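This document opens with one chain alone, in structure tokens, the form predicted on its own.
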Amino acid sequence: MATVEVRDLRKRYQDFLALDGVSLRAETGQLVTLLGPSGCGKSTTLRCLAGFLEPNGGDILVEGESILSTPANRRGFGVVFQNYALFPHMTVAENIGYGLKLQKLPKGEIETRVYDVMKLVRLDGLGDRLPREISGGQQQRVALARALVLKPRLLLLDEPLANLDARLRDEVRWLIRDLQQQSGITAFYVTHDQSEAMAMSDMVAVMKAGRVAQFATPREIYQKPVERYVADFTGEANFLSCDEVAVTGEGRYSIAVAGTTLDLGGVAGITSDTPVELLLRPEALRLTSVDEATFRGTVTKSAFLGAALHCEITLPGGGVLKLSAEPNANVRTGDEVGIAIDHSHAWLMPEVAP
């Protein structure tokens, strides 16, 4: 259990650089998750923060104490991988024990450790089989636990979920954070998947080209975005680009758009000659009458999704909005609609962040 803080984290390889100024805290107790594409840095993050990789520049803080002189094997930190790195001639109780045994514990601390966390991951019963004898999500149960069974400070998990299907992730994604949550370990977790980052973590940091674009919670990085790449990679999204901005008050702006105007927050410091983006995710906006819209356009694709009837609709101008309506909501191709919207989900923000 720790606070940790990076700072202005910097790693080169050759000619091309992997993390261009890193910055980023973890308060005792936090999940934070990196999140972003494949490139984008978060995976080196983690590995410098585990001591597998020595950074160019900057520093990583531990209660207030570098750690960058420190070898992995002695700061303490729990580390899972996505590929689960397990010992394929050792049963499972000795796998989450071998860390343990490293240590030189008395064989009896080693059992009743190993048996806790055992219980604690669910695998009771399990102790005896080999790991080709378990499941993909047991395996990664068994990777979870020999992390937690040395009680570390620091929790790092690296995509542990990329190889199991989609039933299996969301049970494991849920022990997880519940584990994590219990134990109050403070934790990074890696993933490209925006709902795992959504539904685990305190605080998220959605990373771009080697730096932090964003580091915020999770409904401030999803409804307050500060530039498209954050909104277009933390869920479905509409843009439409706007004809006038006027400032109105601190982070409050007055915008023409598609033949009307709106009143709305956005990101503080934009001004008349900012390039700027109207965002309006699926769930603002409404079907409704054409003479109670807010804009008005024509359905140009329909399709039951049965729980929702998704539609896309063409405005006047060009725009397109994506939303659902209900699935029996009696909409077809062609027809001219109207659509509502609710502002406090409105967000006004720049093409690309300062």
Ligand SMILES: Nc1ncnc2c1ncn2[C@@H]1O[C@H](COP(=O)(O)OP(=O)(O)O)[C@@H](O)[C@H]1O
Given for the second form:
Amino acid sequence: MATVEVRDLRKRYQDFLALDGVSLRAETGQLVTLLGPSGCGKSTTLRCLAGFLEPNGGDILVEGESILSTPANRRGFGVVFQNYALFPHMTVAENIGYGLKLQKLPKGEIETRVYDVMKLVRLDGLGDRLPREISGGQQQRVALARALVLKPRLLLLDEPLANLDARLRDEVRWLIRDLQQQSGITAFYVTHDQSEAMAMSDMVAVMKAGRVAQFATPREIYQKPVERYVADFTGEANFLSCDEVAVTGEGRYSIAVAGTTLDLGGVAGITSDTPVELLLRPEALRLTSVDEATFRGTVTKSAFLGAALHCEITLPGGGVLKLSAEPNANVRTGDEVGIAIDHSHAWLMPEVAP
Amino acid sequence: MTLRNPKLWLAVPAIALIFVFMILPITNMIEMSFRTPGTTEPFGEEFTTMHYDRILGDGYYWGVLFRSLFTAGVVTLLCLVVSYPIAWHMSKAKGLKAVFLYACIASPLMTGVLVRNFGWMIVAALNGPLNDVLLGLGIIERPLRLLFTQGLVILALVHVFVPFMVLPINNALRNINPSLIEASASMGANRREVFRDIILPLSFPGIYPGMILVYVLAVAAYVTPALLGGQMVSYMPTLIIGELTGTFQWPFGSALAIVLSVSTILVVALFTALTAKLMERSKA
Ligand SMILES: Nc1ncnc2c1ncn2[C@@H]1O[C@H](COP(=O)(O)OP(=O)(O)O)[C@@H](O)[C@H]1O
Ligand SMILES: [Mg+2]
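Moving from the form predicted on its own to the form predicted in complex with the ligand:
To see the whole picture, the full complex is given below, headed by that same chain.
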């Protein structure tokens, strides 16, 4: 239970700069997700936090005190690895109790605590099995139990769900979130899955090539991304390039796009010279009659997905908008349609953050 | 499995090879060990247990057998102690460094057994380099008689058997997932505890074959004890060869060899039984 602050963290592998000034902050009890594509430095950040790697610059503070000089075995952090890293020669119970045994606690207490945490993660009755004798989902829960049983100050999870199939992933995801919230442990969670990040996190750090592109709540990341990269990585998105941008207020703009003028919010600090893009999430768009429409276009693709009809509409200027229409909408390829937009869901942002 | 299974025919050459070069000679030796001594033939007509009675009834042979088994045990343990750190460094090496280390490790095997042992004779001679170094460092005041001692035999055997220990352990260490070490550290284990609880047990699948290999080779070593051990201490192989080529007592020599083989197998079996649980758990 602790506030954690990562300050301007730098890490170099030989001549490759893996972390180029990462700054983050987790308040007590928060779950902070590091989200980004493979190779952007998520694991490196986590491994610096865990003490497995020594950063080349920057600092990590827990409760305001630097922990860089504390070795991994004295940091008191729980770590859950992508490949689980269960000790193959120890039973499930021995795996979970290993940390307690190192603390030289009485045998009875170890047994009780192991039993309790096994119950918590629904591993009852599997204590005597070896890791190779249980399923992937169960192994994953052993890894979780093993970290939680030590009541860590900070929980670090590196893509803990990556090796599970979709159904299990959903189940374990909520288990992790529930346990984390119940115990009030501060946690850092690495994933490259945006829906996982959105659903679980208090705060999300979208990482880009060794830097944090944006650090904010899931809602802000999704609705108010600071650049195209962030919007792209956090869900379905339509981008339109804008012809003219005029600043009308603090973070308010008026733009000309695809033949119309829009008043909308955007990232603060955009000027008329900034290369910008208009972000329209699919749910900001609605099919409508041609007269009421903001945009007009031709349907170039429509696919029935069950719960929705997926449409792609090409605008006269060449831009393409994807949206979900009502499943029984009468839309066919080649139709002229109108699109209405919800202004509060339109967002103007630079192509690349300055 | 039936003989109609075509894959089984693929095993025929191997079975034939094992039959001709292993089963036949061993059966032959077992049989010979129960024959009366011959005067004009390698062995006599009748069957007898007299050779075994003689060996088992004579404390001298028990002593030599014990010395052979015990010395091999010492060689094996020393080999393990020397080899483990080498294997550890090797398992961390990559690329050219790894190739270089492999070559260094294999180097004792690149010299013929006679040349190697004559080399030891020169090194360990009264006015040889080993004594020179010890004198030069002031560790000893006058040259030590190193040649023809049990210690030199053990040293020379450890030297040549190190590769057989290093390679399987190196292999086992390479197979340990590095995140296990990080995981144990994150759970509070210091370096000693990581080694004791994780690395050592998980490298057992390499330690075990290394120890068996070195033990069996050390028990059977002949040239090194014969050349470096001198006349004062006997080991089973020197005794056996003496019977076979010196006094031509083939039945008695065979009985000695069988006693040695059976004892070695018992030691190996005992070791295997004692470590079975560890092995079962630690193998990948
Ligand atoms: N031990 C290493 N040596 C050299 N480069 C490394 C090492 N570990 C990671 N990298 C590089 O650093 C970058 C970031 O790696 P990592 O933090 O594992 O990314 P992520 O977890 O986001 O996929 C990658 O480009 C990777 O190739
Ligand atoms: Mg990673």
